[in-house]
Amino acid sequence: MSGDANGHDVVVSVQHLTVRAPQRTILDDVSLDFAASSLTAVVGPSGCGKTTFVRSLNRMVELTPGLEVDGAVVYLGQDIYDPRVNPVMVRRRIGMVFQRPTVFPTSIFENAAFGLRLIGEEISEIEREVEEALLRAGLWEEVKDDLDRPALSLSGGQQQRLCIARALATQPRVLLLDEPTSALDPAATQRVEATMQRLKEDYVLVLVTHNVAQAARVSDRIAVLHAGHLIEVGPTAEVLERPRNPLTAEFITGRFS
């Protein structure tokens, strides 16, 4: 099965994706296009290759022994595959926020200036660069007056908002999520989300979620996962009341999880 962006730009296009692991096929044949300014939510249940698909858009997939890549991920026009692109600037241009906060024990300046130092930014732009990512990230009021102060002091919600601005800094087109708010109290998640929902406008966000209630409230379409293969896709509301194939419904009632 594929699925199209409903004729809007095109950023991403994912074409007949297909993860091997030694024993196993995590992902079949999966092809899917990214618009601009849209946030999709990638569901299905445990197991179904939801992380493995995320971790694809952006060769993080790499990263992991054994795993083999077939198909294409085309980012405006460029394969990202291609082995004459260079993986750090795929990541520059296709970032990445991880299930936990993964902040450095540096200062939060630090923490979201990280990217732009490596590479190689002058520090009158990683200043710019860094106020306006924390703007983006929702973060920058809370903190604009203790910039020094050590990152791991910020709450868990803080911390995974500071991950958001050091992904926005090196100015991504492209921001893969990979469930978020799942080790977030309601009030942090709450928020997380509100900052998702803003991002959207200018960015194409690909959330992963295990809580369908979640996708209802931030996402424009969702991409349902069963066992490897893209099953249904839609946009939000019409996926979730009206599910076209029965797996999908079995996931959304909580039939299976």
Contents of the next structure:
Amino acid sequence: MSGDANGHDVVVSVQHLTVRAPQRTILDDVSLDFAASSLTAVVGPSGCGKTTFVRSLNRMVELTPGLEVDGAVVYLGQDIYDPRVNPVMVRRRIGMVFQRPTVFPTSIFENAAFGLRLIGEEISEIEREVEEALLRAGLWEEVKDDLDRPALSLSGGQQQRLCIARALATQPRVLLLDEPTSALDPAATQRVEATMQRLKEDYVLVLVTHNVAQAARVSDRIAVLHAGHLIEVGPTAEVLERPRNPLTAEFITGRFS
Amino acid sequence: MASAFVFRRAETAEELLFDRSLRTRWRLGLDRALGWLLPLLFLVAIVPILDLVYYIASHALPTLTWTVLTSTNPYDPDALGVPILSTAAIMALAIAVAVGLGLFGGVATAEFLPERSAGWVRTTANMLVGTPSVVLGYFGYFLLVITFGWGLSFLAGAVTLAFFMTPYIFRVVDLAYSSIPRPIREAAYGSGARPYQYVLRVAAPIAFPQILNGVFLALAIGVGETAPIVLTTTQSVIFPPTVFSPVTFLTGTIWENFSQPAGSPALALAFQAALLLMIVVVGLNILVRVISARYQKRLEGLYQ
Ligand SMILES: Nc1ncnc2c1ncn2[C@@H]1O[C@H](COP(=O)(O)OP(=O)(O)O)[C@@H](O)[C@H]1O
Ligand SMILES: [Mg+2]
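Starting from the form predicted on its own above, please write out the structure of the form predicted together with the partner chain.
What follows is the entire complex, opening with the chain shown before.
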């Protein structure tokens, strides 16, 4: 099944993506387009392949030995799995935020500046872009007076927004979020969700979540994975109110009631 | 109708909450017994050690003077100045080589080699750690002294000692890099770090204290080694003028002087060298403890 992006500018186009582990197929022939200024929620039961899916969008899958990727992920017209493409450059354009906050044991500033240091930006430039990224991540007001504090001293929710800032600092167009609130309390979850809603104006957001309610709150489109297959994709309200696939209905109601 | 929740009989809180099973009682008994046994075992272990320290100190201290430790006069056979300086020089070269090889091998194994080859490298390193040092000494003798024609020399001794210490350093480096929390590694690569940037900027500061520990441990083990040195160098009364000159190592001094007659200054020298080595080794071990403790604290937040 294929998802179209309703005529908007396609930024990322996933074409016949198949990911195999030695013993089994984790993703089977998934095709899906992502348009600019959109937030797509990827939902599905645990183990259906959501993490593997987003990790193949910036070649993070390759960090797991033994996984084999087939098909194409086309970013602005270029297949990122082309042998001439350097995965490092892909990950600088397509940022990622993980399930648990993964700050480095350095200062708040250095965490946000991490990607900029990697590309050898000048310090004045770094300071400007760090502020910009922290603003966008909705963390600036809370940390602007003590950027030199250890990042590990922040709360979980603040750490997660710092991770978002770190991913935004190198100015990617796409941000992948793999269950970014699953380790957070409701208040922190709410702040991260607010951040995501602001960001979707300017970025392509792909949000993996096992939480249908969260998808309902923040996404404009839902893609449902089931056992490695993309079984349904469409506008959020439509999928939630009139799911076409019975498995989708089962998943949604199982979560809601 | 009767309630569905009927207790078989009235049970007291004590019956419900106290665990009186045989296994638990046995375990509690064992706990208590070990509580007595362990201090006892500690005493059994510490007494011979204290006795040894006393034995060495009582032979070393009566004739120990500042001059003994510092004189480098080649006509003064009963001084340790030359062996001390020479040992420091050998250790410096050996640890530099061992750290270089160990870092390179350890990082490559932990971060870059495929699982299978990494396994082979680790097995080899473990085998080398288990190899008696005299075997490595002979290896150094045949390879460096004979085949390379370096002779019984400073260079042959230092490089052989480096062979001996490398697997220890390799193992801590490999372990330190392999145990970087996976989320940290993924976050680094996910932010677009090149492999060398991950290794140097993200992993190195986290791995550093552990590696430093390994370096001090390797120094402590290396400085007390005798076989690799006595087989690849020979005694000298002066600090080696070139790397191909013979050189005296502190353990070599002990080795040479231990069979001297009782009460002779030469025998006292062996004890003085032994005392010095003991202090250095204990000092290095204390340093390792201190660093470990600090390291634990620093990374507490990271491992959650
Ligand atoms: N490296 C791997 N080797 C083998 N199986 C894997 C590997 N990674 C993931 N899987 C399997 O693929 C399935 C999908 O995993 P994942 O993408 O993490 O699912 P989700 O994020 O939806 O819970 C799971 O059943 C998982 O066990
Ligand atoms: Mg997952």
